[in-house]
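Below sits a lone chain in structure tokens, taken as the form predicted on its own.
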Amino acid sequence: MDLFGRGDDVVRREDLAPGAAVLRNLVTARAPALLAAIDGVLQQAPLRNMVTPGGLTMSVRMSNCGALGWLSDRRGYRYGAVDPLSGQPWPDMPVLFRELAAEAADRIGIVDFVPDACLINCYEPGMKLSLHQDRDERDFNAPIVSVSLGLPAVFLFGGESRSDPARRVPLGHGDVVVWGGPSRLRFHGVLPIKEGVHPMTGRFRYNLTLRKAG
């Protein structure tokens, strides 16, 4: 692998736990189209720093597309159909996003996954995501599909308790992580992003997290 985690572009599956796996290089070839689609979404719903229920400003900038978008403010964590910045519905989810999510889930044996929410995260060097569970969705039967683009990251994949040991999983540009079934509520996070410049994204890492929220 080179500095940015690109190998030979052959898709490789690495199992993390029952119902969870990394799909190396799954979207490497589709990265230019994905980044163009992200740009289109962000023109309608710009990235912003959300606020936690405790009043802290999140360092990672975020936006959404799809029927529902993930929100955080002093009222709590939740999904909503309207972008609070514009008062308009979130941008439609690009077909490419839905297709890759269904393909990724199918590759680990989860069929007919149709996401209705895509959270777009933008990381800069030094930013991280603390261990947490995705519990704001109505149905935990659907998996989470997480797409990495740009700067590399180290994904933390823990257990069902925050205190459980967390596995460190290096992720490169084009890698996709899927977790569902018995692993759906595992704690996960991202270690601080290391300094670097990616040829497609510059000093940024984009992460698409696709979910069935409603």
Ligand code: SIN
The other form holds:
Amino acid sequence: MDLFGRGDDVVRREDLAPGAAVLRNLVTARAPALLAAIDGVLQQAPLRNMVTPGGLTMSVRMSNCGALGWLSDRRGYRYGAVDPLSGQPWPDMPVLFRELAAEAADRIGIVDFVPDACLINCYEPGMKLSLHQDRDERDFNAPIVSVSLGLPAVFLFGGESRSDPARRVPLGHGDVVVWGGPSRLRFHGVLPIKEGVHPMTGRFRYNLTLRKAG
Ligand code: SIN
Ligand code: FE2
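What would the structure be for the form predicted together with the named molecule, rather than the form predicted on its own?
And the full complex, kicking off with our chain again.
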């Protein structure tokens, strides 16, 4: 506890830019349930290394749940309803995911956010995600809600062009970032994950990226 009686797990909002904020600890209390739900999804749709259109294998392993899943292969980046590994629809999005997405968006004044796609990213120490924009979705009016679980990371929050300076935002277990409205197309990425062991996830960082893709 600090002087103001705030424990480590108190939810705090830190604004990043118009339409963008970090919601510290928003999901810390429900992390065990979220991790169990992730586990359930991954049993049906295992993590895998996708290939970029240019033929590079991505180090961060990914899977999806919800009506649509984000895919990358030699044909390009896109959303699809079917997991190419199983030929089956992606697993249903757990209600818990949908609820937290709506709650996170609501906290920054975006009402009625209903995601139809959840990308699950799994990082190990040394892995990073290069600066990019999320622009494979049909409608840029809906925000992005991004949940961090397990090992900490440094999130890069840039501007509208790749060369704009990027802010370094430390993200811990249970933190949620939301960016929408005027910030929706901001470049963002993740610096290489530091070696470590998290009590709930071991040597992994999980990220859930909830979007309205279709
Ligand atoms: C992403 O941009 O898809 C993931 C960001 C993160 O892992 O925090
Ligand atoms: Fe992204």
